[in-house]
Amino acid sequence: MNARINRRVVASAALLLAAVTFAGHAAAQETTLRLVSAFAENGIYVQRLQPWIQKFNAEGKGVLQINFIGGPKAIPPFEAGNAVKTGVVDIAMSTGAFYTNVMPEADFLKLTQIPVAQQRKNGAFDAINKVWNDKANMQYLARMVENQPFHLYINKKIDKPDLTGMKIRITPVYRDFFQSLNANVITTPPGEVYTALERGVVDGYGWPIGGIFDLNWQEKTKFRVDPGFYDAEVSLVMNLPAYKKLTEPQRAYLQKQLLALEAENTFWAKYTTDEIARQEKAGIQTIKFDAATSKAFHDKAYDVGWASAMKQSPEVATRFKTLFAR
């Protein structure tokens, strides 16, 4: 009796030893990822990516989290990108025009004309993560922002498309191009903008046809000028080698979830449409050239962006043109 009492006390007991020492095995495989927004917490972007890292983390118990450090406050915009490259955090939900300081081929993302689902078919995501791996210590993860448009918003009324005179604030997206239309241009944060505005020091931006009224600029905004130019890209990008860290499991699981994003981005089409309509409500007045020059004014955008890109990286841009064009 005695023996056999013993013989259950040590199956038990080896049954718990092999169940804890599971759980600790579980625990050690979880890893927790820390990623900050260059875009401001109560912005469109930060709002669409907060429900998928909560479903990420639901989802991921035991195997990967995400840990949501904050927005600009945490790291300032132009700043996300090199606390990335530097492994200061894991990731980062930016646009490449934030961080061509680490490189300026951050930049050439803008000029893609097709889809993310076809950029991965044709070679132009891995081509993409070769550049990323080797020049900025980064895993290019997704794009999770398309069909969003850039446009210029002033509070001066013009008839063709001549800046003459006027000081427009910019980004590294659109520098060429605004400098091409012979503006003034000038660099600031975006939460820098309205004070601008307001105090006559810019007389216009340029900026995706969405988000304007994330930061109430549309308070003091005229005219949005059509067309639109490039693709707002917002991606998420993540240090190399803590991507290369990830167990497969942990790297399967990511992508499962990445992929997932990049099928939400049919919302943009629809949000472009809410945002114009919204503009017009709040009394920003389209300013439209008519069709030659409206089409003048698009191709030179590329034709400036491109050039730009064959200036600065010949090889690279070489490559992308190829895979970006429609």
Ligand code: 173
Contents of the next structure:
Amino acid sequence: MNARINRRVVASAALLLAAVTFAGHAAAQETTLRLVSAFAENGIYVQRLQPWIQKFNAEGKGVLQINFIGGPKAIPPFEAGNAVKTGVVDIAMSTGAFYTNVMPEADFLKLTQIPVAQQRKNGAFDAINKVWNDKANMQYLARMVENQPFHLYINKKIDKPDLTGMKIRITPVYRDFFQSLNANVITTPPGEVYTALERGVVDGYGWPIGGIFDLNWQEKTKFRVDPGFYDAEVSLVMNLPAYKKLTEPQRAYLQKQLLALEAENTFWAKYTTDEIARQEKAGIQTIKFDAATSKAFHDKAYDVGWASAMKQSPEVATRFKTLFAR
Ligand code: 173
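Let's compare: the form predicted on its own is above, so bring in the form predicted together with this ligand.
What follows is the whole complex; the chain from before opens it.
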């Protein structure tokens, strides 16, 4: 009798212990990743990111969570890449041009001419990740902006692609191209563009087709030069050790949400149409060249961009060039 009770007590104690251990284990399995944005919190990119994070956290309870730390007020935009590389944060939403201080190859992603869905199929995505892993200690997670060509916005009228005597705000995206058009260039993060325009420190700036209203630049912008060139790349990048530390279910969950994020990229085509109309309504005039000059302008952007890439990192640029081509 006693022996039987004892056995039962022992059995239920063991069960309880197992349950507690399991619960403890399950709780330990939930990981929270710290995410920063190199772009403004009120801007379109963070606007697109926020609902994704909400869904991510709602569906990822007990598995994986994301804690949005903040934008440029939390971290200077040109430091977000280093913060990911060193593990100060787990994930950044940034663009390669903002972390050329980690590796020059980061800025090559503006040269892709195929959608990210196709990059995943043709090997470009894996090739990018190999470089990001090896040189930046990063996992390249997902590209959340595409179909957003860059443009030159200026306050002085030009009738040919010659920027002699003009000061243009840039990031590494535009440096070689605008210099090849004789511009004087000044690098600033987006947060300094408005003041630079207001004070006449610059006569213009580079930016994608969408988003100039986010920081009120339309107030200080007279002309947009067409055509656009390259494709604005905004992506999520993750500290590689943090990525490797994820369990198999966590990584599968992350991957599922990343692919869902990229599937939303159809948004950008309509956004472009809307932003063009909005710019026109705001009184921004379009400067267009004749067909031959437009083609030469566009071609020159890519020629100069790839020549610069080849100079900075010939082996990687060679590999990327075929994989990024249409
Ligand atoms: O102009 C910029 O600040 C820049 O390089 C960029 C890159 C991607 C998206 C938006 C802006």
